[in-house]
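The chain below stands alone, shown as C-alpha cells; this is the form predicted alone.
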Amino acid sequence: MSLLSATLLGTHFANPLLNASGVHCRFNTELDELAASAAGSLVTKSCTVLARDGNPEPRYFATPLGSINSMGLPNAGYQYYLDYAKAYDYAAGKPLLFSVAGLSLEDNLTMLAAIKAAATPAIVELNLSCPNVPGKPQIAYDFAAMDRMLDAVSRDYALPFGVKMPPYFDIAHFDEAAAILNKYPLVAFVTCINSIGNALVIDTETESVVIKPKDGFGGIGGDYVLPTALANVNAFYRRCPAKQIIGCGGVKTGEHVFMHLLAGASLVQVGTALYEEGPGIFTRLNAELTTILQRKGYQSLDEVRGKLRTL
C-alpha cells in the first residue's frame, strides 16, 4: 500500500483525489480524461431521467476568490452514464462513482432500479443538495422530506451508498441531519459539501450581476467555501461514526486536501480548480500532499484522517 493509499466501502483507491461532481464530468470525454490522470477515482455528472440542457449561459464565472455558477443540472440523462459505468473498465484499478440527481423520489427510484439491475461496480452518490435548479428547493434543507428519501432508497436500491449534502450552518442542523443520516446503515458515506447556494457576485464596473440565471444568484466554491466545507466534513465525521466522509469544498493545494483529511474526509473531490486548472491538477495536488506527509512523517491517510486537534 502506498502512501497516498484510500478504502471507500472497502474498495481500494490508489490515492484520495476525484472530481466534485459537476465538473469534468459530463461527456464521456471528460469522463475519459479523468480516468487517465493521476486523480484516484472519478465520479460521473449528477444525472436526471432525461437529458437536461441546463441553465441560460453565460452560467459559471471565475472570480479571485473561486467561482459562481448556476448551472442547473445539464447532463445527458442516465442512461448516458449507465452505458458509461457497464463499459467501463473497473479492472484498471480506479474506482468510478455514479451520481444521481432526480428532480423527484419517483425519478431516483426509477434510475436507481436500473442502475441496481445493471449490477456494476459503480458507486452511487446520491445528490441531496442541488442548489440551481429553479423552482427545485434541496431536499436537505427539508429534514422530512430527506428522511423519507432516505428510507424509500434504502428500502428499493438496498445496497450501500452516499449522499452529496449542501452545507448546514448551526448545530443543531447538524444534529439533526446526522440523526437522520444515522437511522440508515445503508448510508454508507456522506459527501460536503455542494456549493454555498444562492450566493451574488455583482461587476461594479457594469453594475451587474455576472450570470444570466436566476437573476444572477448562484452557487459559489472555491477559496470562498473552505472553512464551511471543513466544518461539515469535521461536524459529519463526529456525528457519523459508523461512516465514511467525502471532503469537497475549496480545494486547489495539497495543504487543502491535508486539511479535509484531518477533519474526517477520507476521500476529497476537487471542483473549481478542477473547472479553472484541468485535470492535470491532480499530479500536482498528489505531489503537494506526498510532501506534507513526509515532512511530517505520516506513513499512510489513516494516520493523518479524523485527527484534527482541539484547543
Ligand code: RRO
The other form holds:
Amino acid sequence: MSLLSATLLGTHFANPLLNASGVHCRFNTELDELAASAAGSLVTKSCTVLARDGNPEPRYFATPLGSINSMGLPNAGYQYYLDYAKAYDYAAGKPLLFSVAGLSLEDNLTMLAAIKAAATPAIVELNLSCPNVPGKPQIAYDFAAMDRMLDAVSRDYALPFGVKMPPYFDIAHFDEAAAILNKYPLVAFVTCINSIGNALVIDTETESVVIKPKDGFGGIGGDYVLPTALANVNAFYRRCPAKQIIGCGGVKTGEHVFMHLLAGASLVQVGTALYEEGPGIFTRLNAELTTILQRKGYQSLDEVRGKLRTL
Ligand code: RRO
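Instead of the form predicted alone shown above, give the structure for the form predicted together with the named molecule, please.
Time for the whole complex; same chain goes first.
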C-alpha cells in the first residue's frame, strides 16, 4: 500500500485519478494513452447501442474559467468499448470503468446484458446525466424515471455498478436523489458531477455563442463548477454511507484533488483540465497531491476521505 493507493468495489487502484468520461476516451488510441499515463484507472466514453457522430461542430469551447460542450454523445457504439474491455490487460494493474448512456431504459438493459455476458472485470458507470442530446432530458432530473431505471438495472444486471449524477442545487433534491439511490444496494458508487447543463457562453467580440448545437447551450466544466462539484460529492457522501463517491468537477491541481477527497471522494476524475493539458496532467496531479499529503503528515487517503471539518 502506498500513499496514493485507493479502492473502489474492493478493487485496488495505484492512485485515485482517472479521466472524466467523455474526455480522451472515445477511441482505442486515446484509451491506450490513458492506460499508459500516470492515471490510476480510466473510463470509456459513454456509449449507446449504435455508434453516433454526435452534434455538429464546433461543440467544445474552452474559456479562461473552464469549458462548454454539447458533444451529443459521439461514440463508437457499445460493442467497440466491449471489445476494448475484453482485450484490456487488467493484470497491468489499472482498473477499467465502462460508461453506459443508453437513449432509453431498454437500450441500457440491452448493453448491460452484453457487458454482463462478457464477464470482464470492467466496472460499469451508468450515465444518468447527459445534458446534450436534443429532446432527451436528463434521467436524474426526473426522479420517477431514475427510480424505474435503477429498479430495472438492479434486477436485470444484478451486479454492483455506479451512477454518474448531474449536479443538484437544492437540499430537498439532494435528499430525494439520495433516498432513491439508497433503495438500490447494487448502486455501489455515485459519481458527482457531470457538467452543469445548459449554460451559455457568449463571445462579445463576435456577439455570438461559441458552440453550434442547441443555439449555443451546453454543459460547463472547469473552474466554473468546482464548488458545485464539492457540494454534491459531500452531500452524497453524507447521505449514502453504504456507497462510495467518485468526485468529478473542476480539478486542475493536486489541491483540487485533495478538496474532493476531503469532501468524501474515493476516486477523482479529471475532465476539462485533461482536455486542455493532455494525459501528462496525471503525473503533475499525483506529484502535487503527494506534496500536500506529505506536508500535512498523512500516510494514506483513508485518513483524508470525508474528513472535511465544519464550523
Ligand atoms: O456527449 C456529451 O455531449 C456529453 C455527455 Br454524454 C455527458 O454526459 N456530459 C457532457 O458534458 N457531455
